[in-house]
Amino acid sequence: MLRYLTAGESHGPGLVTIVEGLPAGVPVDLEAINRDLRRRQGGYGRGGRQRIEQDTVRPLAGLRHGRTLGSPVAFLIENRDWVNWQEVMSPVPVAEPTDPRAAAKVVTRPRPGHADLSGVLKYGHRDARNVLERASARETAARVAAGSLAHQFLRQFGIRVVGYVVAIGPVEADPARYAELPLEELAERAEVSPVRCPDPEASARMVAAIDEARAAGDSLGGIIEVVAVGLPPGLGSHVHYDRKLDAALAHDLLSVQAMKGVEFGLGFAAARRRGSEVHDPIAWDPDRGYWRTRNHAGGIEGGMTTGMPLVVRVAQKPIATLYRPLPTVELFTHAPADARVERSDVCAVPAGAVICEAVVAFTLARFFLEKFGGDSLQETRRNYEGYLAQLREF
């Protein structure tokens, strides 16, 4: 089974990645996984943390000569802000603290939509910096680093996954922009935005609100939209709740921090039309096989892909540092006041989508490695190319 495990707080030494059940012989481009972690810290609206780290993975396990040996991959992406925090964040005793910074990086005013007061709650920790250096979206690099990873062995087997913005706050992008792009067309748009968006007219609106939320010490969240191509049709199962794809990636997805909805095609507007407006007529040729003459199920019908592009949308929140903080209560005294400010960027939508385009292809390579298993890259091909053969016979 595919999986991977991250370890790391958002001003430790560093960040770990462990990437388990790749088969043997996955050629690795390790660039290509440093420009993803770039591709993460950038987006407009991002903050000064994203000036201090250069985000790039050492590969400690798993690789020999540019392919992976088939034993679990590790990467390590050192924190260079860790030299400002080293006693703050000491992971041995510290007798005598020196660091005059100390004392005021104890947090005791949890800070309204983040994990600090249910963490401390919940752990009976202190000091509530315990809980949000875990909790920070600063882990989402690792996660990256995994995605990045799985998407290169999807490439193996022509599957794409890339993730875009369609929304920031109250601005929404136009779908007759983009919609009907090829993905590599719709990819390159969306790189070249500041936002992440394929519609430049939109973009510009979005950076425009963007600005009128730090002008007012407040955050932007939004709709981040990931389609994947080349996917046969068969990943996933019907069978149980834990094998349907949809329900997998919707997991996956808002166990990434700020995630709070995920749908797929249609998704909630399914519920508003009848059915003959909603489900996708079958087709067939010769050249093609089964398809559907359009995709409004997103491409998964009972929790399998059908073939068709997979589309998914997640709603991402504002972020909940604000620098006009909110009200909250002081730890232990229960004395009003004001939230903790902690340094943070005023949107990071645009961060958000490449990090949900690495979680769905870490998924995707997940459920594509259960139906067709393989100790080495060669041995899946073949499986797959068998499958293939198979469907040709229908």
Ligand SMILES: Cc1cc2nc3c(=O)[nH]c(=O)nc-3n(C[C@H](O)[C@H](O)[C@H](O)COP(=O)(O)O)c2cc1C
The other form holds:
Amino acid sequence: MLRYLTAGESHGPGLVTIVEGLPAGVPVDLEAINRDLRRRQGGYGRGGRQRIEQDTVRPLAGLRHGRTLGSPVAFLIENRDWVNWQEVMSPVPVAEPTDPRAAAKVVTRPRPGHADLSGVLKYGHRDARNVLERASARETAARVAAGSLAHQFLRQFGIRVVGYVVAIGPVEADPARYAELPLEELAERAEVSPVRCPDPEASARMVAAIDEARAAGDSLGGIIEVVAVGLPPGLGSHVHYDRKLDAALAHDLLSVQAMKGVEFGLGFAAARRRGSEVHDPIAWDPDRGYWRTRNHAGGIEGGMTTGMPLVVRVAQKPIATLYRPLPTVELFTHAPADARVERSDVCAVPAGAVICEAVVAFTLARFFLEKFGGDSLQETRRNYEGYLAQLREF
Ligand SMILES: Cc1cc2nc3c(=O)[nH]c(=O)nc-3n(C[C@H](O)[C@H](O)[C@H](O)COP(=O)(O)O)c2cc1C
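Alternate state requested, the form predicted in complex with the named molecule (shown: the form predicted on its own):
Time for the whole complex; same chain goes first.
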């Protein structure tokens, strides 16, 4: 089974990812992983932290001469900001803080919308920094490294995953401007957009909306779409709740900081239509085998891929930290107060698209390996090709 663990605090020495379960012999391009880390750092609306960090992976284990060994792959991503936090975030006891900023970094005015209050209540901390350091989406750098690695495995089988932005606050992209584009062209359009949106006209309005929110001391969320092509039918299963691919994707996407809703294909809109306007008619021809004349299901039926592109949308809520803060209560005195202002993004939806892309890639790789297995890439490929041959005979 393919799985990963991450560790690391936002302002600690660094982040660690361990990916376990990839077969041996998968070629790994570290520069491609670093490119995805840079993509995560970008996007209009991010705060000052991204000017400090230049995320790159340092491979610690599991690779030799550019290929996986079949053993756990470990990466370290160092936090460059750590030099400014060594005392505040010291892993070992600090007798008498000499850094005058240390007291100011104690967080006792929990931010509505963040993990601060629930976290201190649950863990009994006197300082919400003990919560926010791990709740922070800095952790997603480690997830992008894992997902990017999984994506390289999927590409061996012609599977490609792309995440992009379709709405920021009230500004929505118009699918008529990108939905018919080949996926690579759509991806390139998103890549050159400051907000990772393939509709250039909407991009400009999204940038303006972020500027307005920033000027008002406020923040914005948005909607991300992730598409995966090249998937064979039959990843996932109908037989048990925890083997359904749509359920697993929803779980994994909702586990990303600030993601609050997931829909596949038509999604919630399907609930307002009749069945005849929703379900995807089945067709067959000698070249393609079985296919669908449309893809309202977003590529999943019965918890399994249909062979059509996977289309999943994710709602990201606005950033919790507000430069014009909401009311809160000071921990321990219980006095009314303004919520803590911690250096923050105004909008992180473009980054969210890169993270969701990585998360989808990892989950798909997990289900791919569940179906095809193999200790070496060669063995996985043999199993995969055997299945494709079986489909051709069907
Ligand atoms: C890429 C990204 C960047 C984020 N940056 C910030 C930030 O700068 N400030 C902030 O308050 N929240 C930020 N968040 C959101 C918080 O991490 C998140 O709201 C918080 O951990 C609480 O979790 P929840 O929103 O999932 O309930 C960011 C989220 C993502 C995906």
